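Just the one chain here, laid out as structure tokens, in the form predicted on its own.
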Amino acid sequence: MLLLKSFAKVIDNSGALVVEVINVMGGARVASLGDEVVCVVKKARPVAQGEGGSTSASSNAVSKLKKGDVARALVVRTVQPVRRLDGTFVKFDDNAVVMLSKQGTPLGNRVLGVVALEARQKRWAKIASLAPKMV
């Protein structure tokens, strides 16, 4: 469960490292697993600046977000336990999100951690296919 002003870890390679939730899409007050939120980037991966052509072009292309950018994100892990339909509860060690574009596609091309099964159930099959493990 993510409230306004909650911090979350970013688990893709979009360039952001830590984000703060500033709005929950759909009019809800809190966001749970599989919900879309609007975030502001609080900490981002530094962009390497080299002289001439010594810097590879791929390192600059990876960092799509910088500090202060506002973007949408999908909640994939929460510390608050969430009840599933079979009666079990699932909770994680941290709050984590995957950054999205305005069209709803993932900004990064890799997801670097486990993703809750609720992401697949709530129309996010693309993110579920990028994840190395579903829990």
Second form
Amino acid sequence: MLLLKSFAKVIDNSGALVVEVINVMGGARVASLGDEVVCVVKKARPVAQGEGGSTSASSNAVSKLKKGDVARALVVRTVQPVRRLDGTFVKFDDNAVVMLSKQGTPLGNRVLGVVALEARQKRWAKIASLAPKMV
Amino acid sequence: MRVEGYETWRPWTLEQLNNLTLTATLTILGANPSIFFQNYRTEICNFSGFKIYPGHGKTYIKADSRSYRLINGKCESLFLQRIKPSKLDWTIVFRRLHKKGQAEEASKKRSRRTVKAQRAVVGATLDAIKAKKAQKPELRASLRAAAAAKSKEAKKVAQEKKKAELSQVKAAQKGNISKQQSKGAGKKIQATSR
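Structure of the form predicted together with the partner chain, please, following the form predicted on its own?
Whole complex next, starting from this chain.
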């Protein structure tokens, strides 16, 4: 249940760490699992200066985002329980998001952590394939 | 109901209505049939051990990506309070731990009896087996005795024959005959040089 001003964790290696939602795509007020949002990067991974920078602990981080960047993202985990068609409710421990480009492709090349099954839509097939575990 | 070949709509006949399948009925009523045919699987509550039927309970996925199924708010609340189910005496974990109700379970278990069936074997048809089974014990004993006596006789004859052969060999041999030779071993090859 992410809306304007909500903070979310970024679980790919695009460089961003924490992100604040500024808009929910599709006109809805609230973004849930599998929805696209527009967000601002509030906290990003420090970018090493020059070529001989420190070995990134984040396994070849694709540092494309820095603090203050505006980018799109896909909501993959919400604390708010979400009802599935078989009647079960699923809820996570945190709100998490995967950064996207404007075309809808993920900005990072790795997804860390669990991703909800709701993200398995045709548009986000790339993310579904990157995810280590879908629950 | 859409009629084949006509560009018009006709009302359902009683027979058609009666023969509607479940999927068709659901679609007509506006429901999504796939809801009812999804994974119908009774899960087990990770806290209490009770069965979770579809439509009940919550799935809580922790930060370490382990998922926990909880059947109701009671279990959910206790789970989040990090209370151990093994300390609550209404949970299955507790009951199993303290071996409650196991006597009832044991008595309920029905023992399975396997039925032994006679089968024919290569070398003995089913009838032959049955006939042998039906033989009277005295008859069997007498048959065995007869067979034993017969084999004894045969043995005796063979032994005598062997003895006769040996005596012939002995007679044919000259000089010293070793013990082994008398038993029928080959002749010893004498050394010609030293």
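In this text, the rigid core denotes the largest set of C-alpha atoms whose superposition between the two forms falls within 1.5 Å. Every value quoted in this text rests on a predicted model; they were computed, and no experiment measured them. Residue numbers count along the first chain shown, from 1.
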### Query
Comparing between these two forms on the rigid core, is the C-alpha shift at N23 2 Å or larger?
no
